[in-house]
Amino acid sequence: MADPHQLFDDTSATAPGRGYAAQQSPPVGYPAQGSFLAEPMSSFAMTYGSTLASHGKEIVDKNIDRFIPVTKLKYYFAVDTVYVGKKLGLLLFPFMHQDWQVRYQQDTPVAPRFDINAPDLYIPVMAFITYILVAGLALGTQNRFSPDILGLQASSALAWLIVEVLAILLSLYLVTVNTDLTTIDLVAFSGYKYVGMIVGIVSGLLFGKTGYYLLLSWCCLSIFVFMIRTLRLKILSEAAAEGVLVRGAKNQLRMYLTMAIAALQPLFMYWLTYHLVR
């Protein structure tokens, strides 16, 4: 019951939210304290982060292009299904092919998908991977499969490829051959032999050693002819330009070098496959 002598109402028991805290809240329409600093700082951080990321990307791209020619590698992977089919046919049946000259457009070789004679890296890379898988299958059928053996097979094949390319580069330097062959070209040409190696291993799995030796011999002969007819236009460029063999000791060395590179391919094909067929 209210006191009749009380002049004012007691407001000390008001509902929550209507006391001192409510009196201290900012009026409607005004930002909270510190929001003036939060928004500029967040926008500055986002701008600085995007600038730093773009600058870092430029630095990475420059360093990658310095050590790994990404732009050049794109050229060697510019293939399509038609090119791959024709190139595989050329690697296995090179005897009837006549025009081995690489086509150029404004002093730049056209992309492989437009020229079957242009070297590419797609077929060598895929053939190398397939060779490792087929080797694992062959080892599995003989109860000799293990990850260590398969890893040794892959590392051995890769090591021999590197040794082969380095030996060819050293030979070209010693013979002083002026050629437009690049290291990537040599890797591509040296990697084509894996196609014949796959054919040899698969035939060995299906038909035994007789099928292995028959088809591998065919593939060895095919890659030998392919390498001779391809590299003679690169290494014997002077003779190819004149249409006749240029006589002289220097040109004989170039011719021997061409034949030696071509002869290496069958040796490696047999060395890397003979133990996989029993």
The other form holds:
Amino acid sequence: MADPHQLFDDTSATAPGRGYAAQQSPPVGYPAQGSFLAEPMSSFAMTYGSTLASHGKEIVDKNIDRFIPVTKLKYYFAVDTVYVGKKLGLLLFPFMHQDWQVRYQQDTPVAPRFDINAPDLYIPVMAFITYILVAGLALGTQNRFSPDILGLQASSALAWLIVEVLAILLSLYLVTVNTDLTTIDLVAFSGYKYVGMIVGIVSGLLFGKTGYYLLLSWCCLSIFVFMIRTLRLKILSEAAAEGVLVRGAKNQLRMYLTMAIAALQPLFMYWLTYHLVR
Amino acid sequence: MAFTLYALLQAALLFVNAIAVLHEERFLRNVGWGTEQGIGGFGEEPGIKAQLMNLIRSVRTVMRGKMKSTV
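Please supply the coordinates for the form predicted in complex with the partner chain, as a counterpart to the form predicted alone shown previously.
Below: every chain and molecule of the assembly, starting with the one above.
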């Protein structure tokens, strides 16, 4: 047993003498079951343990902001039910929406709760998890299910998401676009396609292959339009985004980039779901 | 289609290694992708080729680590 005097000052109420006395008494008889908590040593151990725990918590709290930008992430999860409902409707039918500009409030974008055009991370995260569950369901109906397939699907979809975000980041760097799109924004936009994928798989389960192809093509089209309309405002210059045809190689390149990013979404939607619907 | 995270890590490592082994003098200059010729004027925005060459050079610099720089 550790000698408490070597570690730190004796802060327990008992005097050090009682500690020694307790060490000499074990040959006499072990204390009763419930009363080991009354032993001075164990109260010591508890105090030491709790100081260690609070110390560790302080260190984690101080350094967590270095690795995961917690405050920035909180912005993306500031959603409510109305926003989620409207956003899901927008993802599946973006054709009637007129104003795609994100509202700003003194230089910072407004939280998703107040502006339907703002990107959020709640829907992508939930859609990702739901996609994995629905994939498990689909495989189960074909007798191809085993528990490790869930993990495989999850890591596969996650790896493709990382590849896609890295590819978009690389192409944004190469084209030298001055945009305020952060990496988390890109993750959010890339995660919106999982909603369409879920709709496709569910319709494939209910209505067979024809239902799958029909609804998947509809969702591909809507995600394509959604991405183009959203990214156009962020990547293209102000004038071009208004709809005015601005000539010049730079704007043309940016338009191609926007279309390429938008075209990547239907591709991935098909690639990640076709093996689930037979 | 089992594209695991480990496979992604391997692919990324091999890709970065491939960029790191492109030798500046022996190869890139012959192809025309050396960084001295590329970065021209200061006012004009760099095109894609200049950005790529910059990227290759920065990857090589970062990957070189503690070795002596011999261009």
